[in-house]
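What follows is one chain in structure tokens, specifically the form predicted alone.
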Amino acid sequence: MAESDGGRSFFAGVDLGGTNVRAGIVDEAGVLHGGIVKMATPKDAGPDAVMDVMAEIIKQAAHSVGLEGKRLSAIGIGSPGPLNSETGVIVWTPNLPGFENYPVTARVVEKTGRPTFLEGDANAACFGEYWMGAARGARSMVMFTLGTGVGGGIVLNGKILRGPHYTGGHVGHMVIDPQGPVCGCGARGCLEQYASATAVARRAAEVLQKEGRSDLNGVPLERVASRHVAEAAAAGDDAMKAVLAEAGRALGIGFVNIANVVDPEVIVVGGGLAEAGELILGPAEAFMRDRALFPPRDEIRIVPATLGDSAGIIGAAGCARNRYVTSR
């Protein structure tokens, strides 16, 4: 095991996005040390070019801290898939041309000559709130992270809960309308096509048009973002609140969902839309306190995510703290 400062182990966490590519240094016990480096993602120049700079804001990382390269126990990358964190492989993802089968892991050892383990983004992200934000403490959990799409995942007795797919924890392709728009996956219905900041932005444009109105607030109809709905509700913009309490009732069901099937102690809630606050979580919290089984029902705490933009860092670290001590 690599030595560091006052016996403490030091792990990097990595941050693989289509756009960017981030890192930071995170100790044994979950602390973050210092700021997160990134650079942009030369996704165009292939994947090879891609490792070369995740290699180098590793490097810059444990610079920043005082920490040589050869002295991080381990590396954790959170990475778009589908992938296999078994064997470190990307099998497939749209934002990172060529990456079809890349051994990734196999690839960053060579470069920086430390263990390196490959975890799912959105489970790298789900385990830093477990280990270090709002459900710090809790023997079970399950996020919700509102984006572009629903992403989650899921711990259980301080384990992700991967399947032997490595798909589990995927709570944006719950079905809960079978006749519902399309999903990208394929499928009709997902909770993901109504509980989305995309599906909330496509919902308020369709009803700002019913209701003849050709902008919001000054916003196109083309232009509306979430933020723009959540902003306009909160000064009292009826439809808009309307939008987004259809928003919470749909995520409520996904709730409902999983305190039936997981029973956790926690649901964590992340992601630009939940950001709109009780206006979407106020409806989806009521529907599930109304709609799920006893105990369920009302024991599960809802909260909001709490680690930010660094979740997924100090949650890919953590994957690798963890798989690293297993591993020896």
Second form
Number of protein chains: 2
Amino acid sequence: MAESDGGRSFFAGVDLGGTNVRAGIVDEAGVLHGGIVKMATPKDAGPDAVMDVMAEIIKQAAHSVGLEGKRLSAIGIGSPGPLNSETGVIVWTPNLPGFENYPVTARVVEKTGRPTFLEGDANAACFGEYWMGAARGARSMVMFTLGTGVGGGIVLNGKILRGPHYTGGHVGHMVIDPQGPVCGCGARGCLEQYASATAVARRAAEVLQKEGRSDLNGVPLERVASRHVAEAAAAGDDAMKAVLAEAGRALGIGFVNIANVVDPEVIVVGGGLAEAGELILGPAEAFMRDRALFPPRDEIRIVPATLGDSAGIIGAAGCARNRYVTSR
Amino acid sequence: MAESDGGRSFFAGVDLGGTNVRAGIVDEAGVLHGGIVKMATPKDAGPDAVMDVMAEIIKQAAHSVGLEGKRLSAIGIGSPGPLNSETGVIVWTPNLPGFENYPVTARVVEKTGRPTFLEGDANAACFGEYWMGAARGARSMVMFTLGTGVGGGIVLNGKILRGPHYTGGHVGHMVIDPQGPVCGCGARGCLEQYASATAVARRAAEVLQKEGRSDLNGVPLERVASRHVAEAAAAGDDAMKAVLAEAGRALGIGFVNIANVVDPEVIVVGGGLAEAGELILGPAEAFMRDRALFPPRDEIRIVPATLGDSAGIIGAAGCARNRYVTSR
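Complement to the form predicted alone: the form predicted in complex with a further copy of the same chain:
Following is the full complex, with the preceding chain placed first.
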């Protein structure tokens, strides 16, 4: 590619996670070149060691597509937070010890010599789906990611809604029931207590126990995960269908709030639990079509995410591209 | 003023309501000159008659500050909707018969010869508070207007969040309880069923009846309005304090959702019920400070609106100014 890349610009997208650091090379049109390079996050060795790994996989990712590192226009890093994407500093983050007021972009610039930009991981994934995934071509979108928690993000006319405290787009912490279960954030009854993979697994175990069942198709109650619930529901287990429908209804409340307050063109739903498909998205969409204001209730499109776990890498690269272009 | 206005630009701001049409003259710095001119909306005579009245009060407002109508740079109209502010068409609106797909701005241009822009009334009031009122100097704000319903609006970096279906900012229709009272919008348990002046009056009457009281300080149950509730609560009536606190708590759920999803710098609260002050805003703010994500829970400012019913006129003029400037 080095010989044939002409005047194209290339960007590295990095996903910094508590388990792995992953990187890929994305061109200015959003196309991911080659594969995704991944290494375990040496989190117990401290942030400087994590930065060494990050610089190394960026180099490897570039080499794997025949580019020298210096040929990269910029680097984008999606990271858990809270963080400040203007200063490039991670304030702190639960799964990466030592990242306290840690200047990620400054360190990466030192190690690579390339302009580097930091973005929240949920925002990066959301921007990936906006730029190249399920919301491609839309002007505005809101994403819900149904995983361990419920993450999300908002893009309006090409811009991530970050907010002055970098909290915009935390759709998983809309209040569904102020008397509901305590959430990891300290509040009660947040959407993620109903519509995350974790919440669905917990609820399924409660229901199974109440029904006197000691396992779900051979999986013991304490090991039931949301995918077992989805499989059982797909195979016709009415109790598990009801668990997913209940989660879908909570998600539908979230959709109504978003439709009426943000009014996006598209709502994108990703994350592991979204793989339950219509079993969860059907009830969620039906609730929104019934309850949101007209015309968004009829017109907002609800679509599954399409980029899987490359969304964060493509999106981080896209954020870097946009900020690199506007900073010149 | 005609002699001394130098190079200043002037804009007419109009508030089209089901009862009155009101207009005022605002300069490019947002200062309202002279008073607000008002005439009854001849709504039963149809939209063309309403347009004649609108043209007349714009002329009167301009004359009252010594300007010829043609000296106005542009006209901004805040109107109930749904409407399309790009085409300047009111789609329909409950309290103005005959305004169905009615081209308001085209008619006003015909009658006045001045560039005219249409904006939703709630957005216009919100923009007024952003530009010249309680949120002046902030980059982003969300407004809650506690009146007959709960209206609102969102301004991010100087731009109204309208959404592709012109529904953005309808904060009164966030879901507080999906099993709650039926709302005018057709859904159940919307915020405005708990935190509007109407809802507070209804809830107070229920509580008074349950307590076997036939009046509230001489006001018969069927005529109790939210201001009577606020007066009684301020004078120490514990049951009425509880009614306002309950409304405040629902409003607080709305604040949490907005803090976590939109993350504005400021939340502005206006409308008649906001005059109950700390009796409603105290519990609402406490709920947000307890439940929203950090750091917005500590940092978002919650402030009362300051422009009263000139917010819509100043805001409509401000929207016209911005769109006039960017259209040239």
